[in-house]
Every structure is written in C-alpha cells, then in structure tokens.
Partner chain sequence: MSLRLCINGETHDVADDPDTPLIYVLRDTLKLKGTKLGCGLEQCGACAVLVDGEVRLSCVSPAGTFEGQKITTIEGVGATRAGKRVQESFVAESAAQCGYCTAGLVVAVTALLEQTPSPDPEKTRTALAPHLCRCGSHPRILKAVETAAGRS
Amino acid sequence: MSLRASPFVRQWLQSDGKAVTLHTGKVDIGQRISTALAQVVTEELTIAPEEIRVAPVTTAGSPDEGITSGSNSVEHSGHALRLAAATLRHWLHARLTDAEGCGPWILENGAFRREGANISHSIAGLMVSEDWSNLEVDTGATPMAPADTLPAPQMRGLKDMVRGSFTFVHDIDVPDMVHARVVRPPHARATLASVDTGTLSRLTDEGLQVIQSGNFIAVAGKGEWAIVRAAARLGVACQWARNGGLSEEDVFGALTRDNAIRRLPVVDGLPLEDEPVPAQPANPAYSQRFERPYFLHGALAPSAAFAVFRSDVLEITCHSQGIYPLRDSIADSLGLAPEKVVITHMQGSGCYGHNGADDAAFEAALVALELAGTPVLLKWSREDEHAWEPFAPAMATELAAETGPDGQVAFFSAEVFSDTHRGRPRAGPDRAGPARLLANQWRDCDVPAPTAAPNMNRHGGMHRNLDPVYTFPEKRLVKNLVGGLPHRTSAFRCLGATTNIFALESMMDTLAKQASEDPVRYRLNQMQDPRGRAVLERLSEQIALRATPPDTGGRGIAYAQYKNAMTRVGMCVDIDMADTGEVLLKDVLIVADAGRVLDRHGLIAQLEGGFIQGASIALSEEVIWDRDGILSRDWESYPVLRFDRVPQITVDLIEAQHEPSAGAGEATPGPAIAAIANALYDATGMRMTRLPLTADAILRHAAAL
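Taking the form predicted alone, give the structure of this chain alone.
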C-alpha cells in the first residue's frame, strides 16, 4: 500500500551529503516508530543511528500512508523503507562497480570501502553526487541478512522527555500568537439559545475576539490564562436549550439483535454482504455474554493544535494520527482545495487512537480563518477531553459452543454487538469526513450528521479477533451494528479485539476447568499454528518455574494473536484478593513472538504498556453520564490504573529474526483483560462477564450468588 502511493526511493530517503534523512507517513505517538524505522535504515545501509534523521510527517511532502493505526507502522512503513534502502544500496553498488571496477566493495559504517585500497565512498555522499531521482523502489530487492550484534537503539527524544525539555504541540510559542478556547454545550443534544450581549461587549472592549457560528462559540486573545478566564465568563453568558438531554437507557439492553441496523456473517475475519446469518448451535454446552462499557482514551495531556491562515494557505500543526485524511476533511469542510491545507504532525503527550486531536485541529483552523495572519494555539481542557472526545463504544459479545467427548470445542458461535468503531474524519459517502468533525455538528454549515456503516475490512471494527485462532471444526461468526446509542464513538486501541479476546479466552478457561485440563494444554490441543504453539509451550515452561499464588489469590492464562496475523502473545497473571474485594495485581509473565525485532526496548515497552492499559480497562475504567451530560470529566470520576497498582512484569521474547516483523502495539491489552478475569475466576470461583471488574462489582456479584 505505501509503495503504491510513493514508488520512488527519493520519497523515502534523502541526503545532504553528511546525514541521511528518512521520510515516513506514519507518525510517532510514543510507540517509538521513528526509532524503529531509523533502525531499518541502519540495518540496510550500516549508517550509525546518530547520522540518520527522521523528517517531520507533513502533507507538504511526506508519503501518504493513511492513518497510523492497527499496529501497521512497521509492516507498512518499515517494509517500504527497507526495500527503498535495499534498492538504493544495490544501485549505488552497481554504479561504483561500473565507474571504478568490480573489485570487492565492502559496506560498513555507512560507506563502501574497496578491499586492499584506501578508497571509501560514504552512502550519504554518493546520494548527493549521483543522480537517482527516478530510481523506483524494487519490491524484489534483497534486504540485508538480520544482524544479531546491532545494539538496541535508544528512543529518539527520550532524554528531552525525561528532562522536561521536549516540545509537544501544546508548547508551541511564536511571536504574535494568540490562545483560543471553545465554549462547549452541557451535552451533545444541547443547542445554543442565546448569549448575553453585555458579556460579548465587555470581552470585545478588552481586546478579545469572540468567534461564533451556530452552536460553535470560541474566544481568542493574548495570554493563555486570560483566555481561560474569558472562556469561563463566556460560558456563564451562554444559555443552552437542553432538548431532553442524553438517553439514560441501559446501553447493554440496547445491544441486541432487534436493534441492529446491519447483521453480517463473518468468514475468515471478513464480513460478507448479502449472505444469510447462519443458525446458532442447537444444544450448546457453553453459553455466555460478555460486556464492556464506554471508555476513554485518557490521554495524559488534553488535545491541542496550532494553526495560521496566511497567503491563502491554512497551516495546521497537530497530533493527529491521520494527517492526510484530516487535511481532506478540513479542506472539504471549508471549501478549500486540499493543497491549500498543510498539516504537519507534532507529538502530543499520550495521544493514540481517535481522541480529540482531529477536532482540536479543526477548531484551531476555524479560529485561524477568522483571525487571518495571526497564529493560534487552541487547547482543550481535561474536562473537554473527557466529555467530548469520541469514546470507545460499549460492546457485547455472545459466545456459545458445542463440545465433543474430549471436552474440546466442536462448534463455536460468536456474535458481537456494537456501535461504530470507525468515526475518524476520512472520505466517504455523504461527506463522511466533514461529518465526523465535532465542530461541523455545531456551526452553521451544510454538513450532514454522520451515519454509521459497518466496517467491511478483514478483522476490522467490532469483529477484530472475533474469529478464533484455535482450530474449531465448525464456526459461526456474526457482527451486529447497533445505532441510536447515546454517544459519539470511534477508534480505540485494539477496536473490538479487547472484548472478543476477553470473551474467547474466558470461555477457553471455563471449558478447560470443566474438562479438568491444564489451561495451557487445553489451548495447545486446539491449536495448529506452530509459532503459536511455541509461545504457549514457552509460557508453560516459564510458569513451571514460578511460585504458586497465595491461597487468597489466583492465576489466569490467556493467549491471542492480534488480528490473527500479528504478534502472538501468551500471558500469565497472578493476583491476590484484598478483603475489600479489590483485585491486586502481583506478577505478570508475557511471552511474545513479534517476528524480526527492530527495537527490542521499544517492543518490550509496547507489550508492558499494553498490559497496563488492558489492566486499567479491566479493573477501573467506565464512562458515566446522566441526562444532563458526561459525569466522568476528571481523574477522580474516571479512575485509571495508578503506579501503586502496577505489578512486576516479565517479558520473554521469542526473537524470530528470519520472520517478517509483526505489529505489536495492540498485542497485549486483550489477553491482559482475559488473563485478569481468569485469575479472578481461579481465586474466587466467580466468572465475571462485565467490565470493569471493580471491587464494588465483585462484591455485588458475590452477594447475588
């Protein structure tokens, strides 16, 4: 995909004669992709990491690689860069051979050296002296063999982050810049009835700008704290029509077949159009429904963006993960040609998934258009982020299984219910890109309200990892897109995989106990994938060396391969139970096969971080609301896992260096949730099927038994 859009080597690699600059369309959101991609160039061209620069990702010239999502960065951008570098290496070697003879040229330390002669040509220098502007990437180019001796790269920018000197988009400060804040309604159904004219006059007299279009209202001016106070005053001056408020209907009661606007069978991870939904198992030995609530991205810093409109060009700096689709959506919204909107990515602390970054970018653009020539930095507050970002949709997964005489699964049925996971602003019918920008639902414009459509990609949306990795003789998989639910939803880490893996691995654990089988052995008996089996066997070996949990605790096992195609993970979680009902995470073992490892430290960090986020989702996270609006607007009302609850984590990597690199950014949250639920079952005998597994929920469940 990446090479189809950008087929020339110069689109990926450039040089100033001293250093090599790599270009990518995948943005670094803390997953260390820039570090991993630089390592690819190091491996292919033997150039030291400090002599490799990573260009900012911008619509002004970076490869268009769509959205940085789905753990595809190494597979897409890494693959493209490896082939581009290999193509360049072979081409430069051929040019040297033609020009200076065919004696053995040895490539080391970023230079071709002729053996037995004092002749050396650096790759960076050759890239300047030779004309390779029309050199196309050879998709059949032979990459360098994996090297076992390369040192693990250091994360780019890490020292500055640790020292507090790293510049995030929130930290932009340029001459003549103004700050901006948006005044928001109490909830998504409210509309602006009136604004006190006296307050507007006073703000204008103070040199502040009020920007209003329909229900969109913002204030801008010098001094960030002054604008924060002005926005608060303007908020008090606004009167809102509540229009009945938010629905307080039980969302899980709405996640049903009767409410589905589309029902689609899924075969090999792919939804099928115009195919009948197969019948459910007639006599299941196992049947259970698993549920998760709405939850937040919980970014460390709320969203922000910088924009300026000058010389008929709208320039935006933001932390969006999809700058090309966002550019097109903003251009369409404002009636501008796409080339008149230039978006450059800049890191925002804790950004991933579809949080508020795209909306903040568009809001900054709206203010900048009104203040032509003036740079604008617009920030969301914590309350803005928690109340107005697109949520991860509430979900339900219903499983049923028929088992054979050996207790193994003979017929597996999985049916999933959810709103859309696909709310990012990108092109589609009915101006889908503009429709998914929050401000377009408030301002005076002709953009229609967004409509949900089923994700038809393989392992996309709610059906991600619905198809089990185990070898079940017969399978029935169905996705149900449910509309009319109360909240705006979109992409969250792992999409539907967290819920589907939670359900599947809980089922496997229950059936293993019913069959009096070791939980790892039970899984191995129903798995054919040799690399998956190797992960589970390594997990079993490592578990045998560990102390058993205390009598008040439990041990849970889970396995998953993200999208059935990426990193394989086996996990063991040991817990203890507090008298209060709280789950205490004690010890975690992660065995993973991510194929060829580019950045070992980065891979381990991704696997550990994924576990921590999965644990946070499992144990505490849930959006709460009433008819008057979102109630979980801070870290007290929306608690996340804190440092004092993080367990000891051991990561054991199976480094399959001769296999392709596999995406790992979303490999562990799903099995983390499942392993914790299985550990709770082992400790208490209670099978909890609705997240989060809070102390209150556990005590209520125990009291109901």
Second form
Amino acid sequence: MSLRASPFVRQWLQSDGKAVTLHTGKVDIGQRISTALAQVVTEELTIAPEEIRVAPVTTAGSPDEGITSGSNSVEHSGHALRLAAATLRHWLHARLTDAEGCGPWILENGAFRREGANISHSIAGLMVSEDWSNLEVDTGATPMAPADTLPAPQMRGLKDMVRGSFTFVHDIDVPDMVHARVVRPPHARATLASVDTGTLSRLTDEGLQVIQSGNFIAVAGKGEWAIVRAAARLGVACQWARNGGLSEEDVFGALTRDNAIRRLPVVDGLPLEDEPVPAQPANPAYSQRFERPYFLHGALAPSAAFAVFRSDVLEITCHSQGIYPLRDSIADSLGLAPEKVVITHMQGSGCYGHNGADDAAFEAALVALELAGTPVLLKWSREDEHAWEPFAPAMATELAAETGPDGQVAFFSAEVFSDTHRGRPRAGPDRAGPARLLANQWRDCDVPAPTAAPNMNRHGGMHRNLDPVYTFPEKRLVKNLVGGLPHRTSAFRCLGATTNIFALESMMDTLAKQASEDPVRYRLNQMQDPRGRAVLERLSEQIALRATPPDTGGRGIAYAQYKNAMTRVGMCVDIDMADTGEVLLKDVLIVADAGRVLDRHGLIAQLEGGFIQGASIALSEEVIWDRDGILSRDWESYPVLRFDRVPQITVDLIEAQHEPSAGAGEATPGPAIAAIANALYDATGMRMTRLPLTADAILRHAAAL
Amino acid sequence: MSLRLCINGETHDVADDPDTPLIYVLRDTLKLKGTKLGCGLEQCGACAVLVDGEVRLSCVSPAGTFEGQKITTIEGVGATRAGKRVQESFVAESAAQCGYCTAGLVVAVTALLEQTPSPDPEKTRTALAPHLCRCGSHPRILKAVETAAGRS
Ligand code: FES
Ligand code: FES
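One more: the block was the form predicted alone; return the form predicted together with its partner chain.
Now the complete complex, all chains and molecules, led by this one.
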C-alpha cells in the first residue's frame, strides 16, 4: 500500500541542498523504525546517518501507510524507501552521465565523484539543482548490494534520551497551554447521575473549566498539579449509577463454541467465509485446551495528547500508531471534513499495540474544541491507563492431534476462541471509526456501540499462527469470534500468536516426550523450511554446549516463525524453581533468522525485549476485576517482570544478508511463553495450560494433583 | 509562600505550594522536562532524581521536604564523571527502545556506581528492581552498567 498511495520519489525523499530528509508514514513506537529507515537511505545513497533527517509523521503531507503494526514497518516503509532511493540514485547517475559524460561516476559519502578528476556532486545538492519532481518510484530499481562495511547505526534520539532532552508528547509546553484530565466512571457500564454543583462553581471560580457532555466530564486549566488535584475533587463530586456493575462471569467458561458470533474454518492461515466448519475429531489421542487471561499493554507512560482548535482547523499531536485512520475517525465523530483535522505523530512511550493513545487524542480534541484557540495537553493517569486502555483479549486455543507409528503428528486440529483484536479506530461498517473511540461511548452523540467483525486476513487477529509451521499431513483449523464478554479489547503485540504458539509448542513438547525424542529433533523431523531447519540445527548445537540446568530446575525449548512468514526463532529457556513455587528464569538462548539485518543492535533489542514481555505475560500478567470495576489499577495490583527476575539472555543471529529483512518486533513473545511453560513441565512434570504461571497458580495446580 | 530548592547546582526560589510533589515543580514550574512521570505512585521509577547522591522518587514527596538538599535531575547528571560515563554507556550499548524509562535509570545507575563502583550483576538487578521498563531493554541496560563499571 505504501507505494500505491505515494508513488513519487519526492513523497519519500527531499532535500534542502545540505541534508536529505526522509518521509515515512510509519511511526516510532519504541521499535526504532526511524533508525532502520535512515539506515536504508544510508545504504542506498551512501549518506551518513547524521546527515539524514526524518520528517515528523503528519497527515499534512506524510505518506499514508495506515497503521504501524504487525512488524510490517521495515517491509512496507523500508521497501518503499529503498526503491525510492535506488530510483533516485539511478536517475541522478543517468543525468550526470548525460550532462557531463560517462564518468565512471563513483558514489561515495553521499556524492558522485568522477574517477581521476576533481569533480564531485553531492546528492543533496543535485536534489535541489535537478528537476525530478515527476520521478516515479521504479519498483524494478536495483538496490545497492549489501555492504558488510557499514557500521551499525546508532539509535536516533538516544543521546537526547540519556540527557533528558528528548521531547515526548508528555513534554509539550507552549505559551497559554492548559492541562486537562478526564474524570472517569467507576467502570464501563456506569453512567453519570449527578455532579455536585457546589464543587462545580468552586472550580469555575478558581478559573478552571469543566467540560461535560453526557457521561464525559473533564477539567482543564493552568498548572499540571492544580489540574491533577482539580480532577480528584471533581471525581469526588460525581455520582455514578452503577447499572448492575460488570459481569463477573468466568471468562474462560464463556469462551466456547456456543457463544461464538462467527465460526469460520481457516485454511493456510486464511479464514473462509462460505465454507462449512469441519467436524471436531472424536476421541483424539491428544487433546488439550490452552488459555490466557485479559492482559494490559501497560505502557510505562500513561497516554497523552496535545490539541488546539484554531482557524477552523483541529490540530492534534499524539502517539497514535495510525494517524490517518485516527484523523478520519475523529473527523467523522465531530462532523468535520478530514482536511480540517491535522494529526502529527510525536513519540510517547512504547505501546505494544493499541493502547490509550487514540482515545487520549480524541479526548484532547473534545476539550480543545470547547476552549477554541487555547492549546490543551491532556494526560491519562496511571489508573486511567490500567483500567481504560483496550485490553489484550482473553483467549482459548483447543488442540487435538493423532500421531502415526513414528510418533509424528498425522492429524492436527486447532480451534481458537477470542473476542476481537480489532478495536482500533478506523473507517468501517456501522461507523466503526467513531464507535471505537472511548469518549464517543460516553458523550452525547449518535455514535453506535462498536461491533466486532472477524478479521479475514491471512494470519490476522486471533488466528495468527493458528496454522502450524510444521508439515502435519492433515489439518483442521477453526476460529471462533466470541461476543458478549465484559471488556473492550483490541490489538496487542502478536495478536493471537502468543496463545497459539504457547498451545502448539506445548503440544510439541508433550508429543516429543511421548515419542521419547529430543524436542529439537522432534520438530526438525516435521519441518521442511530450510531456514527454519537451520535455526533449529543451530539451536541444537548451542544447547549441546550448555551446562544442564540444576536438579531443581528445568529446560524448555520452543520454535516459531511469526505469521509463518517472518522472523524465525528457536529458543531455549533454563529455569530454576524457588521454594515458593516461583519460576526463576536463569539462562535464555535465542537463535533468530530475520533476513537482511539493517540495525543489528535494534534487532537484538527487539528480540530480547519481546522475550521479556513474553516472560512477563507468562509469569505474572492478568487483569482482574469485580462488579465494581477493574481491580488492576497500578503496578502492585498488576505486577510485571522487573530487573530482579530478568535472566541472562544470549541472542545468536543467523544473518541471511541476501534475504529480505523481516520484522522482528513480535517474533519472540510467543516462543518465550511456550519455552517457559515447557521448562516448567521439565522441572515439575506439571503441564500448565492457563496463563499466567504465577507461584500461586503453580502451587494450586500441584495441590490439585 | 515560597520555596527554595537547590537543583543541578543552582538555587531556585519558586512560588509553588510546598505540598506540590517535586516532579511538578521540576517539570511545570522550572521546565526541567527530563524527569518523567510514569505512575505518580512510587511504583515505576521513571521519576527518579538524585538527592544528596541518593536515588529518590519525585512523584509523591512534597517539594517542601527537599529544601536544603542537593537535587540532581537527569539534566544535571552528566556534570559528574560517573553520570557522564553512565550516559555514554547507555548510548554505546543502545540501552533503550522507547526511552521513557531511560532518565530514571540513568539516574539510578549513576547513584549505584557512585556507591558501588563495581557492582556484581545480582546487586545491580536488585538495585534497579524499583524501575520498570516495559520495552524489555533490561539486558541492554544491564550491559550498560557493566560497561560504565569498566567491565566490558
Ligand atoms: S512516576 Fe514516580 S515512581 Fe512512577
Ligand atoms: S525503553 Fe521503553 S520503557 Fe524502557
């Protein structure tokens, strides 16, 4: 889509004669995409990274590349940019040859130099002196051969981050700006019954503004701490009708075929609309159900957004992953023409999927519209982010298998159950864009409640990695979209893959044991993909060099290729068991093939970071609630992995420099969870199938045996 | 009401209510935006500053309680040799992804190395446990500590 929407080279690359500026529609969300993209330009045009600027991503001019997600940024934007830069290089070279004869021209340090003569033309200079405004990106342009000599790029912005001079959305501070906070209901079903008028008039007397529409109520004014306190006072002044409270039904009991609003067969990773669902296998030799609870993105920084409404234009600065779809959703919500809403991306903290970013942007816009002309910085509190971000959906994956005489899988069935993973505001039926913005469910407006529709994309939504990467001769795959569950859900890093890989790789572990096979060998015997085999072979070699884990501990391995098409990962996790029942992560080995490596440090950081997030999900993360609201409202009621539980991690990259680069941001969480569960099985003989694997859950499981 | 604070070697007289948590005085009044708010509950470490050389969280404690003490924020950490070395090692080891936890961690690692120039990995892990990083930059950060301690 990147090049279709933005076919001209000038839409990707510009220059002022000195520096080259790259334009992208993909945004930095902690995955260091701007570093990787600048590296592409460095490789194609030989310009040093310091001399490359990355333009802010804005709906006023950046390429529309949809949403930054699914580890697609390097493939989409990186590919488009590489072709744009290669096209430009070829074109400039041809121009020089035309104008000044065939050199030979040598391209070095961002300039064409003629061998033997003292003539040099910088690319930045040529970009200003030549007219290439109509140059279209040539999709057949030959990229530069990968050079081994380029130094690994340094992460953009890091120097400022360590000095405290990097600006996040949260740090915006302009003259006359007011701060704003939203006062939220106790839970999603509550409605505003009344607001104490005494408090309202006192707040107004103090020069603060209270903005109310239906159940949406916010306060704005000068001074951040003053507004934090005012929001607390306004919170006390609000009376809410509880309307029966949240459903306390066991969500795992609700994730069933009976509750499915859509049930679809999946073939080769693709759901089929009009095909019958194949029958469930009767009495399979192996059958097991795997479950994960609701969990949080839990961004370190609560969401924030800046907005100002002036001269009929609503300008928003926020950390949304999809500024174009968000712009359309906000414009539709407010009855504005899309060009009257301009959204510019600025970094927030890492988001790991659809968190409060888009909702905060819309809320800032609502306040800014009321206070026309006044810049507004709206922030969520920690409690807001925990209780109101769209959660990662609770899920279940039911596996069944038959094995042949050799112990290998002859028949495989996987059925997945989940609420929607698609809560992002973007245009769709039933005004899906506006419906998915939280404040539209609260304020007075005619926006309907959001409805869920199954994701029909290959490896989309809950069925991501449902299709096993192994050569099982017969497969039955089914997805069940379950409705009527208690919480709003949306995209979290890896979508359904975490659950599906946890399930599949747990099964492989069990079946390998049953067949008395080495777990790596067992997988190799059922894999054709040569690059996957190379990863597993390397894993096996590396494991042979490791000390065996202690008697009280265990070792688990797992393999996955994200979406069966991206980065391949083999993993080995060694654990020890504490007397308390807690899993202690000790040593982790990650072998990965991500194709051509653009940003080595960045790639390793993504693989390690994915492991740690996966480990945190595996060992501790779970949203809890009761009828009065969400109980996971801070880092104590929702514990996550901290430094004292971080293991030693070794990453071994198989560098396939002649293969295309594959995104790696989502490659490790799935295998991390599976390898930890497998290590737990190795250590204790207990096959745990519901996350998280807390000390409590482990002790309860042991007691029930 | 006025409050006298010594921050990064300079004296500031501010008109904030002494009950205001220090971080709001730093960020809002003094425009020192490097210190980050992650929770406001003393649970995540994003807001760490140095107070007389010790790591302190700035998101809850009233600014008034810091009078007469020497506050160093991330903006001032680079002025000491240890602080500068920590900043450089974070860059050299690429010890961040989104960078939102970075300021608090640079502050915490600086204090750690001032007190224990060569901490063993267990000590480092324990010392940094009050700090969350949701991007999972921990391994790189631990490496940066080793580098700053002159061990790699
Ligand atoms: S913001 Fe102070 S500890 Fe989280
Ligand atoms: S780098 Fe994002 S929270 Fe640490």
